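Okay, so here's just one chain, in structure tokens, the form predicted alone.
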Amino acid sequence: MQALRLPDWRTAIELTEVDQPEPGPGQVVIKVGGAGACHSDIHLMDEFDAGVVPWNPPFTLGHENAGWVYALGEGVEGLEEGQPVAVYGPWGCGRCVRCRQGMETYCENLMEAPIPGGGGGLGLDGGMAEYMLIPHERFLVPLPDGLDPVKAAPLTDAGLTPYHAVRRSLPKLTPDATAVVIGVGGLGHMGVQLLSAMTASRIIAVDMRESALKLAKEHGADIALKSDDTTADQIRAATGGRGADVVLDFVGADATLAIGAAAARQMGDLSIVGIGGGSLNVSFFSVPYELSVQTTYWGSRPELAELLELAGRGVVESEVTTYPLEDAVTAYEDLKAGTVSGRAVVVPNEAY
């Protein structure tokens, strides 16, 4: 079969013949509708060396995934080949307290884990390939009636990463309240849609793009802010002097860590869920009193099931821009260049 591999760090992609997996006892193999391409792809490709994680190429890219269950291994339960399933990604020990509440991407036990602080497309092969080996049953998620493939894959990273920001700030998101989506790319806009569909709140939307800001306000922004160096004073304006009570961070990058911490509010969350690289100074009097910083990373497993009941229901969608498996190159070219809209997915089969 074709698969889209990353041999080795800082080297060129290439789409190559590999063996078609089969399951073993507990695993299962399914059958890939959609595959996401994310920004964290390019990382590995063009950032990364030997130590920086604790797995290394060769491997199949792509872990944001979707598709049918194709083949079960002796003993899966609770799963019927042809049944479309979302690929949950982090794949942890499954033992640990965090595994055990559905929190894989936080396993503290991972030397015990499939791959060390990965899965599927993060030091085992993912999902830009026309067959995927899962590694256990646990980690394949039911779609619900309504929700297809190529439009769930992206749900598994781009959208879970947000809802899990957007979930865990909830108390701070009243009607009162002011939220701020700094980044408007493939998460940030489901990072709009979440907000809009599970809270009260007003919505500004901050990004350097016409067409992101444009994007923005058809999925729920009340305002679209250019990124500048009068962003922050402008989102203070909006709100009366006070500042936002929630911020997320789709970028990480200095500049937008300062303007999240220079337009926060008192008691508000800041929440950096980017990998752009950038710092922030935290001091005493640097950020606002009691201004909650912190790093997110994914989301559980639970929050995944709830999120694709949204998606089933019509609720929040996933903007995909869509590629066969031949040209899943370019996808990845396109999304350097900031030419994607919403998420690029790659298509390995187009049915079950």
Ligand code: NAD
Given for the second form:
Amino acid sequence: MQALRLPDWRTAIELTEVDQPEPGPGQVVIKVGGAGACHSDIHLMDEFDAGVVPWNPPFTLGHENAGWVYALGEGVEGLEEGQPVAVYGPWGCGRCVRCRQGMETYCENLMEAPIPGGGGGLGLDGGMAEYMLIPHERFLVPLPDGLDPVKAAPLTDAGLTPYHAVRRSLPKLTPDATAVVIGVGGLGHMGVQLLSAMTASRIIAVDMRESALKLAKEHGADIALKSDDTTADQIRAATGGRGADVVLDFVGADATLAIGAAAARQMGDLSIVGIGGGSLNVSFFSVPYELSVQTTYWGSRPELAELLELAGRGVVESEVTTYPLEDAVTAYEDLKAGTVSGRAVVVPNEAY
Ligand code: NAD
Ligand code: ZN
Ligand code: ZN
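Next, give the form predicted together with the ligand, keeping in mind that what was shown is the form predicted alone.
Full assembly next; the chain just shown is listed first.
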């Protein structure tokens, strides 16, 4: 079968012929119906070297996947061939406390796990291929009626990551609060919709692209601002001088972290979700009093189930631009060039 592989660090990605996977005991093979192109893949293709993360290439890209159950390994119960499923992407050991809580992102034995690596598409073979091996049935969540794999794939990361970030800030997202979303791409366009669905807070979106600001307005942003050195002042002005209660930074560059810190309200939250390589000076007088600054990584298995329910009811919907598997390299080129609206999704199989 064809698969989009990262052969080594800082090496061009390529479509390669590889063996079709077969499920061992407790494992499942899915026929891939959608694999999202995440900006993290661009960071790992272009910027990472050995030692940044505990795993290494070669592997098949695509850590944001959905499809249909294709082959069941010995002992797997409760799933049927042809059933549409989403893949929970971070694969932990399954035994540590974090994994038992469903937070496999923060597995405490990641590289001692039965399958060492960050997950499919992150050290292990991902979904930019016709078929994908899922090492344990717990990583599959059945899709609700009406949600197809193309729309579901982005929910597993571009949706789940902002869902987790919004959820942990919910106590501060009161009806009189303001939330700021910086970067309205794959993650941010879901972030705006999730804030709108889960809170009554006012939403300010920030991006450099006019098309992204338009998308934010369509999905529920009250105000959309171009990102420049006046953005923080504009956010303060729009909040009567108080600042934003919650800032979700889906870029993470020096410039956006500076906007977030300057625009945040005292006792607010600044969540750094983007892996843009920036840093922020946090000291007594450099940020508002009692500002909580945190990074967040992906989300939990129960959160993915919640989000799929929400999307199944049509409350949130991923906006997608699709590419056949032959054009997977182009999907990443477009993402890098900033011409994708919402999420670029590679579609290796159009139906079961
Ligand atoms: P994307 O390319 O789809 O979207 C990024 C958006 O940010 C674009 O709309 C772009 O125009 C905008 N942008 C870029 N620079 C900006 C600036 N200075 N000011 C305002 N807007 C700016 O990317 P994505 O796939 O949504 O990923 C976003 C970031 O989140 C990436 O760094 C990615 O690696 C990271 N990420 C983190 C996690 C996590 O768990 N923490 C998960 C997935 C992705
Ligand atoms: Zn990702
Ligand atoms: Zn674990």
